[in-house]
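Here's a solo chain for you in structure tokens, the form predicted alone.
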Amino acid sequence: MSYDFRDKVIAVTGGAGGIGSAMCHRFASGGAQCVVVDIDEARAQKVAGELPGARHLGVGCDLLNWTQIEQLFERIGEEYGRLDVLVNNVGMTSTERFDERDIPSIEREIALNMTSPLVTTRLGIGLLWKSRDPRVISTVSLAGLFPQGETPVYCASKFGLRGAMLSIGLDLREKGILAGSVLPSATDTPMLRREAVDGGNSMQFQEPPQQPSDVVAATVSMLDKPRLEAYARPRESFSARLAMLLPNLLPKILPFFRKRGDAGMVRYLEDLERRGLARRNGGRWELVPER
């Protein structure tokens, strides 16, 4: 059965990125009200103002500030009365090394992608339960199911943001409000070509990066069938819950992965640089300026 997204209302954090603007793209044209939420408000007011249909919002909020999200739920309220779906999509990752890093990017990383979905989901849920069919959706990946040295303490978020989406899912279910998760591997956005440029987790391109679209329609089929998960590409979930069978068994198994990664990382910049995103200076990538 198809989720009918007409006069919903939909929030979306994150909104003005890569995935999050493709969702609320996706939502607006099934006749949702969207509520796109991001830092830079200039790009949420962009996004917003660009989605068919009336009546769209883009909002600026820092969701490392627990007032700033008490107010835009205020702001939600105040406009729309109720929140029928709430996508927790912001997310952010680093291609320093865990040795490199300092301890204030480590809290930072950790408080955007594990701690803030929490709060937002918490500080929402008096407008959810305004909904007749509440829904919360995060946005996790498949780096909260399989480890990745490059990036453990992306790793560590999401692993915990996973765990923690599970737990509410169950919690929530009996509440009436469906909550669940989407992990996608790597997708085609300007924050994977700027980790790919800086020379970041090669591991995660195993297989060339999915794109956007393909992250909206696993949240749509979310939508259509509620659950606790679903994957954007379930061969490749499939083969990262079979490796954390046997987690000793990783050092020996990495080797392999990494190899594909390297090669595949490399096919990634390639592309970019026929489609006119990236091109090599010296003997370094580095991304095309947008115009």
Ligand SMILES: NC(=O)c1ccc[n+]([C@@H]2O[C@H](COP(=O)([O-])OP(=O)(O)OC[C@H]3O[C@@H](n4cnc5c(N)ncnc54)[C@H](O)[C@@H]3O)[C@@H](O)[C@H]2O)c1
The other form holds:
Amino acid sequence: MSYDFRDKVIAVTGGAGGIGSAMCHRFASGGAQCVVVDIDEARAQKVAGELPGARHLGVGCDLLNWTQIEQLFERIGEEYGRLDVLVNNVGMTSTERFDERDIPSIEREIALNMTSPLVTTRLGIGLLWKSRDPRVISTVSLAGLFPQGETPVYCASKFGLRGAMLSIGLDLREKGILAGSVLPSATDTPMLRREAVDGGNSMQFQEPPQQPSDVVAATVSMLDKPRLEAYARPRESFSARLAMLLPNLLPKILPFFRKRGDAGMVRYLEDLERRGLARRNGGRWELVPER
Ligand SMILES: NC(=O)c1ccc[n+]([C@@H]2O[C@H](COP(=O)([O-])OP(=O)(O)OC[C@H]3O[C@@H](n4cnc5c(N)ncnc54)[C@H](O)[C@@H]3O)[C@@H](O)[C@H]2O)c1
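Go ahead and give the structure of the form predicted in complex with this ligand, now that the form predicted alone is out.
Full assembly next; the chain just shown is listed first.
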């Protein structure tokens, strides 16, 4: 059965970003009232202001600040009296290699990608229980089930989030809240563009990146048919899950994919250049600043 978005109150964290803003547009076009939550208040308000329909809210909130998350839910409670869907979508990654990273940056990435969605879900439960059909969906990643040598901290955070969401999904369903995760692979958003120009993880470019609309479709499918996990690219996720049956073979298998990934990343950078989003500066790539 199709999920009925009409009048549903849906909060999306990281809502001003590539995937988050695409989610808000899809939900709002179905008739939902969206709360766009982002550390960048101006962009959150811009996204909320451009959504079809009325009664959307753009809220500035640092999701690493637990007091601000409490204030966020107070605000949603005052405005709507309940929360129907919480989408934990906020996330970050870094191209700094593990042997060079400073400790605070490791802690920050784990805190934002793993601890913060758990705290947000925990603090949102009171308002979710006021809904007749409460849901929680987290944007995990294929990096939550398959290792990426270049981004071990991101992997740690997403493996952790995946495990937590599977567990929460099992626990909360008995208490009336349906929770699950969407697992995208490389998706064409500001996050991936930053990673590509900074020379990040090329292994994820085996195929051209998917679009935010693909991740949105997987999220909507989870609302239509609640389950623990939805994969934005099912074939790719199946191969990753299969390979994880024998992780000791990965050092032998992965070098075969390196060349293809490197070439895929160059093709993606050239595509960004054609779209006016990236440019070459000397021997380096850089993003073209947004106007
Ligand atoms: N883009 C990809 O290739 C990809 C692949 C798999 C999973 N994901 C996951 O999808 C989710 C969305 O990623 P995206 O690609 O749209 O990224 P994005 O960088 O476009 O958006 C992330 C948003 O989070 C906001 N944000 C950052 N720190 C914050 C904080 N402390 N408090 C509140 N907001 C904060 C940013 O301002 C930004 O608007 C993330 O969880 C990411 O890990 C992305």
